[in-house]
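One chain comes next, on its own, written out as structure tokens in the form predicted alone.
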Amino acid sequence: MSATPGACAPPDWSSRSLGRRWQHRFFYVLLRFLGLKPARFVLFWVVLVYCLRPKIAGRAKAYLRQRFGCSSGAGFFFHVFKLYWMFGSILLERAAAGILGKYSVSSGTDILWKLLEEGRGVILLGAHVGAWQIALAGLKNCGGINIVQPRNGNDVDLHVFEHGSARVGPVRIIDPEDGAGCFVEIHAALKRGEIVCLMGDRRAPGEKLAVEVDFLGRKALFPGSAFVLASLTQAPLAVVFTRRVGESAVECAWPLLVRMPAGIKSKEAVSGYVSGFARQLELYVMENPYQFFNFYDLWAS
């Protein structure tokens, strides 16, 4: 969620897609007419070529240095390839979920339905891990899904719900850079009893509720806006992490359910909650090192 500009500098990340529009469309056509296996064969060579480009490999350097202690050499390239191969596979399977309806989602949806029955809406706080968009494809007849995320004009990779054959929705994108308008849209969605999805591991430009926490052995800045939002609206906040467990197969984990007290507004007041989120994310990353897709240096303050 965006806030007015604060003391911290804008983070060095963009939602710009790596590939060009025609390259994404090529894979969509390949999936529709030949299926997942031929598309995966082509993907292997695409990922290999991309990993040989220093600029692309460099986007993963900060994370791999923290997680594996390497930033160059053959070992570094091995980790870069495995990370991007997993990332590409999930993007491909995400498209297959929308185009072919090929996916499976397991674990935990009963928790979500019970929270929705309370009538306050639900804030789903996730991270750039696993295959969260495939998991969204498993949420049918939930009344409405709202995703808070910036959409760069060069982000040409279609969401799972943007493919014509996908039966997900209604889904709305809320631009976090819209300031007060973003909060109004989020509040209205929760009042309607809908789901609002936010990411807890990436600061939006101008985020003033950035909290310094320990993450993978160094201090990193994580946003605290979601917890303030939960306090203001009194909607339950559920932390959910997805994990790819097989071809087009996703498992959901729900490590935290938070009911925020009213009146929480400062970053000092949410620091404990943000630390708890970061700790759960760290445990996930230690178990699933190649399913963390935050391609920028979140340790740079």
Given for the second form:
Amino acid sequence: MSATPGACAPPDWSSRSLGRRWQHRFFYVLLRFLGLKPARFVLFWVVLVYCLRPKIAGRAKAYLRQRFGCSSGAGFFFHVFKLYWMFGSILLERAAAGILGKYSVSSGTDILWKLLEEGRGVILLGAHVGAWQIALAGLKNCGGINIVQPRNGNDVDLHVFEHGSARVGPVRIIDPEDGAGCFVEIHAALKRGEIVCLMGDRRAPGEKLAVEVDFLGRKALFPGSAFVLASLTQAPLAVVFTRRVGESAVECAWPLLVRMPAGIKSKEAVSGYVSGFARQLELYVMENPYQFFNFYDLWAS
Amino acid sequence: MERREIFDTLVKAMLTELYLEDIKEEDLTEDSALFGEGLGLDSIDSVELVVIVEKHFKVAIQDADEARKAFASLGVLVSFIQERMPGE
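Taking the form predicted alone as the starting point, write out the structure of the form predicted in complex with its partner chain.
Next comes the full complex, this chain leading.
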């Protein structure tokens, strides 16, 4: 299991995977030769152990406190188990999508094709929800895909496009910690008319454009750079949230399509757009409480 | 285009198009850093800088490696533009 990688990693967050390399490989071998069911049996015990380890269970505390009002006791254990079980299941199915080619993605690519035809590229603004990496496999015929996410040497679990049979591509990773280089790469990708995937629910280290918005009943800081980028490049920005709806089955929802006016740069100018994004994310989380995997305290001052 | 002319055009474009209201043209030299201290640009300004360089000098900055080299300082960016300007 890993903390999901994201476009915008705060300073105290790392994309480092939980579990050792061999443990991840063990699951991949299990999936390849025996399929999902035996892998899910092993996963159950792994999740149980993780939920009993305070440091690991604690990663979900900020979210569960806001969403369910509990941060300890049996109630907390119940919620954290359900959350981690869902997360683990999605990671398994992500690997199965890559190794076995087993997945289904419903709705979405027609919307994306129309936006791509405009020739300005598309900014896909998602969040750490649902099964976005499985959904990515569903975009394999949409041309170049660029994912903005940190990746360090300890991040040992493979993405769906890194398994041999996934055939998702061409996928490029853009490192957000590269600062100016990251944005130059994003600009170049959009100029080529490609898709750039960003996460709208986690800030980059030192990101100046953090906007305070209401989220699950408290003020939380969300990044605003995606909207500024859309304004600068005039690329359409589509908010997309994925949802696991069954075994290896993912549904995409497109709650917002934003065409930013030119010249939007300041925190004040972008705050309405960020609020709109946060509102849509909140609606998603209310409907899908166990599919929010941003293991980071968004509400910390 | 002469080096001095590139420098002046670049500085004027940056001050107006990046809204750098607190910085005076005469305070900038070829040694001025673009990011952090110096002009104080942040990483998202790099996109606008790429657009400015392309619009005023017809020079494209293609990727992160080129950007890292070109954005070291104002003087380095001027050299980068001078080397790549069409017809130079």
